[in-house]
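Given as structure tokens, the chain that follows is alone and in the form predicted on its own.
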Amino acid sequence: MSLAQEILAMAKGAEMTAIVAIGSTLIGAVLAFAFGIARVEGGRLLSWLALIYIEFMRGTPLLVKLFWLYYALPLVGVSLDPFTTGIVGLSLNIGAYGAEVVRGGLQSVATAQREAARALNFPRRHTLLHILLPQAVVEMMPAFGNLAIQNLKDTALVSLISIADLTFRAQQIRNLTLAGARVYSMTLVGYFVMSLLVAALMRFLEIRARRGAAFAHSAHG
């Protein structure tokens, strides 16, 4: 196998990887907010119901959750393939971790911004949408992105699953070529950058949401 073959079978790879961390980290974000906000504003049964979603999610491994779904789900009947799978495990597991910054957002919210609002008679969902998230988000961005970093790495456990990431075929290269050192050493460079990616992109992110809140507070002063 040329080093041309085995850049091209890692490039293939970190496609796959890209894939995989974009789209679990979206779904994830989707629930990190359906969660948090429920823990927050959902009254009583639906903010247990996101307690419970998040301490089981955060309190077991990822490596199991994406055994259970692909070995231990299709025993009841319900079969997932390889990258649903993946998808899956990475979008519940970077939920729930993601819920809890939206809850600490929404919290660190001044108790006067509420209060205003509720004298002013705005409607729950207007104060929610257009006071307490739009000065949240700017709070949870710095978590967000390391959140978003963190799932980028845990992607590499979907190898085990027969997923083609960038992993998988680091291991199959290694087996055909035996040089080990190489291409380990072209995976963590690979990640790395793909890390890079994505913080510069959670910065730009960052420093948008920052503009709009500010935008937004000078639009309502």
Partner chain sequence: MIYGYAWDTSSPLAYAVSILPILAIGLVVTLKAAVSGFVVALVLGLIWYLLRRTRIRAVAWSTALLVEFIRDTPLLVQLFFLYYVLPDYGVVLPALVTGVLALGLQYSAYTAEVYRGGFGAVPRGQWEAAIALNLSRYRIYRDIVIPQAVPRIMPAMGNYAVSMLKETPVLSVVTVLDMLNLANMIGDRTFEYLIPLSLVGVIFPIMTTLCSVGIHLLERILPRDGIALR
Given for the second form:
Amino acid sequence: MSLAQEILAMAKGAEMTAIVAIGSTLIGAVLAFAFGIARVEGGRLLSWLALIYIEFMRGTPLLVKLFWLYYALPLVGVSLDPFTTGIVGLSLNIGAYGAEVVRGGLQSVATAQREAARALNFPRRHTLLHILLPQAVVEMMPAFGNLAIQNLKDTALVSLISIADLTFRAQQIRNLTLAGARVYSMTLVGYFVMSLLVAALMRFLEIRARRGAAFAHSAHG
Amino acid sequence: MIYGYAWDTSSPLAYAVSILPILAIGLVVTLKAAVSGFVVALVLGLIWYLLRRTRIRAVAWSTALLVEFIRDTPLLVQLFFLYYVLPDYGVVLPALVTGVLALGLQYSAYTAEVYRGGFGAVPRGQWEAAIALNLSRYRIYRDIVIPQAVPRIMPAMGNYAVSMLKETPVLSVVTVLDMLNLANMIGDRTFEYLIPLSLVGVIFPIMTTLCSVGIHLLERILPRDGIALR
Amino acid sequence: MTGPLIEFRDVGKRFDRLTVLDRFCFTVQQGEKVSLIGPSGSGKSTVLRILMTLEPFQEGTLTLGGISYHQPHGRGPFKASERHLREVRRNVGMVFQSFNLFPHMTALRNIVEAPMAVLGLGREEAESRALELLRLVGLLDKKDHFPAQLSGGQQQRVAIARAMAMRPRVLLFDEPTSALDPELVGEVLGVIRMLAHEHDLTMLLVTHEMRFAREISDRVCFFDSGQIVEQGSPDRIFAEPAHPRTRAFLKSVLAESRTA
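Could I have the structure of this protein in the form predicted in complex with the partner chain, to go alongside the form predicted on its own above?
Let us now look at the entire complex, which starts with that chain.
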């Protein structure tokens, strides 16, 4: 196996890592908002269900969840392919952490804002979508950035359920070439570069969110 | 059979009960790995923190870069690196030790940050008062700064310890016989993964909840202003 | 006694580009009680902080009790060894605006800490000295209280006792009452007034309490823009300030205290 072939194979792996990371982060974000909002604004039952989801997901190791979905779930009749398993596992995992961020963000919005919204007799949906969330999202962005990087790192575990991501490729190449130092160094650098890209992207989004919030403020008042 | 332990597949409940003792063996390994890994993280993180504070720019800067690198790359790949590369250079370690080093390395990036926050939060005036009293550098750290930094550091360290506990199953991929590995082995023999894996999935939240409660209690007991020695 | 106890000669101090002190000269005799007054940012606190070795300076020399702040063969910017600095600090004590008591130690422990760790006193001797000082500042009954259990005025009195426990030749007060509620200022000033009667103790006081400065000082120095614009006996400075900037400052301060 030539070095060029190695690099090509790892690039393919990195592509898969990127797909898995982006997919699970996006689905995780949807889950985060759904369960985070349910926690704060949902009725007693919804809030309670969200709490169980969040605490259970945050309490169990990701690898155990992935193995459970991969090995145990088929035994009760639900068979998912590895790719779907990986995305589902990662999304459920990061979504729970994200939900805590959403909850914290919503709760940090001053009570005065809620009271003002109530005084203006806004419907709850309007209060949530137009008053609370726009302010809270800005505060959530740094934590979301950390979670996105955490999730990117976590994607390495999907190699253990035979998704051909960067780590999976690295293992394959190492087994062929036995050049562990080179292969894993390249792999680590690959993840590092991707993390820096994610960090830069999240910074950009944070700045956009801030500007958006400022704009919304000036537009409304 | 694993190590003379038998299981009973007659009913799901009997099965679950019969494999619990096996999982308990793995649980001990899991806890051992987490505790020693965290000790490594505490020590390494302190070293990173101190190196980042030195006046030699090149040292401080390269330490910062290294810590960032460790923080931004997956534990699994770091673990593979140590497990497959160290022996190439003549360093042959037991799998558990390698795993503990990998856990410690990964989390040292986080603990370094906690030290920075904790020590940084000791007000400047405390340093100045200590200098004005002519205390030596050693005494300033020992009697004034560290006692005040510890209560500030504890909660964050506790959270990272719990996070680390949840990452120990990764060690199973380098043959460490932790709880997850044993559960998988049982599954391999019985073709029944649901119960062993579900048990592991339940035992972890119980452990992490217990740890969190313990940390909360510790936080309550520790005086917020710091602990004076002697 | 030959010569002054403290001598700043052409001391220059900069923070990055900002020059705080420029060719600053200032001498203090042993036992003298000197008040430094002036607008904030005029460099008076910096003078104390340099004396306490909390701030480095870039030019000139500073001598305290015969010890120069420069290294014996020092060239260029001020860079002293830790040992030399600790030698210098033996003579000086400081009382801070924000007290800076150690929050994890009782009042008594705050006071005995340094005498035991630095002067090598035994616990018994350190404690008897500390108790005597606590009695002096009127807080003997608070010896086992932690700082958080004390009022600001009580904390500052403990801080003064703590500084005195090291038996400094020079005691520096950096706006010791500025962080206090008005009703607590009096008790702290009372303790400082008492110390001002100690003949041998040299005191440098940065303060905005003009009446107090006038009452206890042998000399008042008016600072502006890193310079001593005017100095002299308190009666002269307060009654007939010569420099227009001194006059303007005193006028504004007095107007403030009247409205307050």
